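So this first bit is one chain, no partners, the form predicted on its own, shown in structure tokens.
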Amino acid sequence: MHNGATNYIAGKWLQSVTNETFTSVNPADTSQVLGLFARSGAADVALAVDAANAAFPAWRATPPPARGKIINRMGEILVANKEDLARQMSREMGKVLVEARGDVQEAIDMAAYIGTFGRLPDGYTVGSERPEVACFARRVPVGVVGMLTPWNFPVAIPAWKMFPALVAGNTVVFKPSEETPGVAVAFVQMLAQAGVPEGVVNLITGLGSEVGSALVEAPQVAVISFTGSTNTGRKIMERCATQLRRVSCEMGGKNAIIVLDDADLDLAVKGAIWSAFGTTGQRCTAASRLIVHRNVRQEFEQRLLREISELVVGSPSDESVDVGPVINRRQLEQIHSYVKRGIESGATLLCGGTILTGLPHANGCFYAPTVLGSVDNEMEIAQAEIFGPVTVIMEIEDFDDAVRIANGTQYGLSLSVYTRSNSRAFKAIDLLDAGLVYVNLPTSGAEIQLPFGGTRNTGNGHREAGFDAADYCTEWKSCYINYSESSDLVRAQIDV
């Protein structure tokens, strides 16, 4: 067992100021104790900012260039670690091997795609209407960013925040996910490595009640990065509001896979069984509806049903598993009664909707793949975001019902359309209210060059990732140059 029990601050391994602690356990055999964390407080975290703000002035005034250089070498100690930190973390989140090395991937491509950006334009120059000034404007950092993330990607998600604060000059103070403190310390570890100056990354393990809330509330902090449920991230908005301090929140999602009827349909299966169950459906973009056109919709069921019972689900440590376990008893009991309310409802159980007990599964949080027809979409299964391996089945009469029931929930993250039309298909990104859409591909499978984000309850219009990765962080400063040798005053916006 690992006792990680310490803060990383200033460059340092420190023992909470509460003395107090909490365990990491692993989903798949809740019986086994991974390690003991740090339980901290507000005091910690005061520390912790405390230490990011005295560090600013010294990395903001490091050239971006050897900025980036860090973010470089960070991504090949990354890919030195990839097998041990995927390991790591599918014994920690329960995430499927072949996956968790996809999620190191992800912060591997970060890194080599952002820092690049050490060495890339950072604003603009515009021609000015008085004669002999220079007009031009760049981006610069806005100081201390606190991060929270959370466990369902804890390596790829931080890189995602992380690595353009980093480059732009700014400094963190971040707090995981209490679920994987264990990836979090080694992702830190690494990140001292690379060479990151002391204080410019401080760690703080704690529950989100405890430490969140205090990160959330200091004054020295200049904005917030947050990515989780949708209740959470509108209280951070809130107190957020009240100090005018900045906020960016990656919340809920509610996807949905159209399948019109001239669709692929060996396809469109394979595309629902990865968004609906891969990450045990624990992802933000994982598609929790099916809507598929009455005429195909008996054929499509069939299909998918027939490759729902080949899927393996078990010990994540093992290769030949498809479906590892949920997070926590929390959540797999959270699971079970969003089903037993559907069928209640009058939803049919077309397979799954069971917690499963026996071995190999006796001792995790394992919960059958699960799918559900017969629902309409005022039902709350339709409507509610489920966070693991469920999903349902709607049928539509034609594309402008299609569209209108995948717009038809709160959130807007990412939606999908499979059709053979190409007339179709750009009429569906057009008409489709999400932040990603895809044609002929699954909801989950964002690349690290293009924006990441949703519309409505699902962000509050920041995008992570992509060229914009650090708008998030920095501010435009606008600046005019005088380089006349004349004592003449020169105004603008003056008519002549």
Ligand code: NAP
Second form
Amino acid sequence: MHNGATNYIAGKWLQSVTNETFTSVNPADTSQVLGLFARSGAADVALAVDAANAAFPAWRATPPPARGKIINRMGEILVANKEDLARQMSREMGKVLVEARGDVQEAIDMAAYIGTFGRLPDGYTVGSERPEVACFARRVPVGVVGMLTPWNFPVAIPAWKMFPALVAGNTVVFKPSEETPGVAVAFVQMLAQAGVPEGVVNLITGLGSEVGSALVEAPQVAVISFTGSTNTGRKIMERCATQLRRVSCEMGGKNAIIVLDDADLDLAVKGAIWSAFGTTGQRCTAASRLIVHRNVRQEFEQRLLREISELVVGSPSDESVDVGPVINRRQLEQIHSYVKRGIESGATLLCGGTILTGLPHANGCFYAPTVLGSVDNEMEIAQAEIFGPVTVIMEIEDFDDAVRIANGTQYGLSLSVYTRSNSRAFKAIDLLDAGLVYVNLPTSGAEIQLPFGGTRNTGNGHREAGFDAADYCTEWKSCYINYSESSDLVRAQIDV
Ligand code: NAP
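To test you: the structure above is the form predicted on its own. What is the structure of the form predicted together with the named molecule?
Now the complete complex, all chains and molecules, led by this one.
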């Protein structure tokens, strides 16, 4: 059990200036305390940012292939520790083991992919309009990257942000969610083992409202990279705007699956189950809306409810369990209040709708997989990101209706359509307003070699992963070199 008020700063575990701690508990059994961690403050942030700033010149000067090699080594360390890290994650945030292994695997894949970027082009050359002038543009690192990450992907998301930032030559101050400090400590220990030099990655634990907020204000931070809720992201963007600070925000979602009347219903039901109840509905890509054509609504609903009745809810460390706990009691109450208000506003409870209190759920934060029917798009339950094992069924008349409802929220992360028609599939790709569009696939299932992120209130235009993963933490520098031996001045745009 981790037990101490320490942060990882300049390559050492330093006692926090506040000398205060907070606890991390197991959401499947909240009586189980997993560790004590530093409840850091602004003075700790200042130390971490100073360390990252001091380490920047040498790290930026390190050849990119050498930086990439360290990330590749991190991938090997993750492979060697995959099972232990997955089990620790499962205990700390409640993800079932098979998914926790997948979370670590995503970081392994990211390390293998991004590590090679150290040897890939970091820019391009073009011809000049002036004679004997060479032109090229290359990416350069911005400096210190402040990272604020959520608890639901406590290994994958730090990896998405950190590996590209490091290979591009930036240094990092990492503030993980207060729900998953233990996994963050383990991740940073592995980075040190991989050979990340002192000061290049610094970890400060604590509460978002305290230490996270101080990181957003820290003067030497060049860019804030945030993943979390739209409410928190909006506040962070406002504060970054007043400081003219770059900020990259990946935020909430209200994702949907459209099931058209020509869909393979068995496939659609499987996709809906995984999208709605995978990670207990606590994925940014979770489908909390099922938009179903009226010709197949009844059949789809019956098959869906039959499958849900077989889901096992329980301790995530038990391999036979399908759905683990939600993250904490506050979230459990919030999910339940959304469901109650949904029913009050006219929705029909088709299954679930209860906090599970008897054994084996008595000590944990368990909610029954829930489906509400007779929902229309104006209801709160169809608009708010619930972030729990709850989904709604909305009946639609035709394709146009489906697209209108799917696009009819503030969010634009992940939308999916089930159809056997190529024409409808491609039209959906054109018309659905989201960063991720799937055909005959669940709303969750992004691969790291494509960009990840959302439109509208889900994101502010940046993407993580994919070929441009370092966009958010690099600047373009355009360079012009006159290699002529002539003393004539040749001006651009004027002398040609
Ligand atoms: P959150 O409450 O917004 O927190 C995200 C991070 O910000 C945490 O590290 C949090 O620290 C910190 N934070 C909170 N208040 C802050 C403040 N005032 N200043 C600076 N930092 C602050 O989100 P969450 O509950 O952890 O995660 C769930 C949300 O993340 C959902 O909305 C989900 O959709 C979204 N998400 C989006 C993506 C995506 O790629 N679009 C991926 C995963 C999750 P504390 O935990 O200590 O409060």
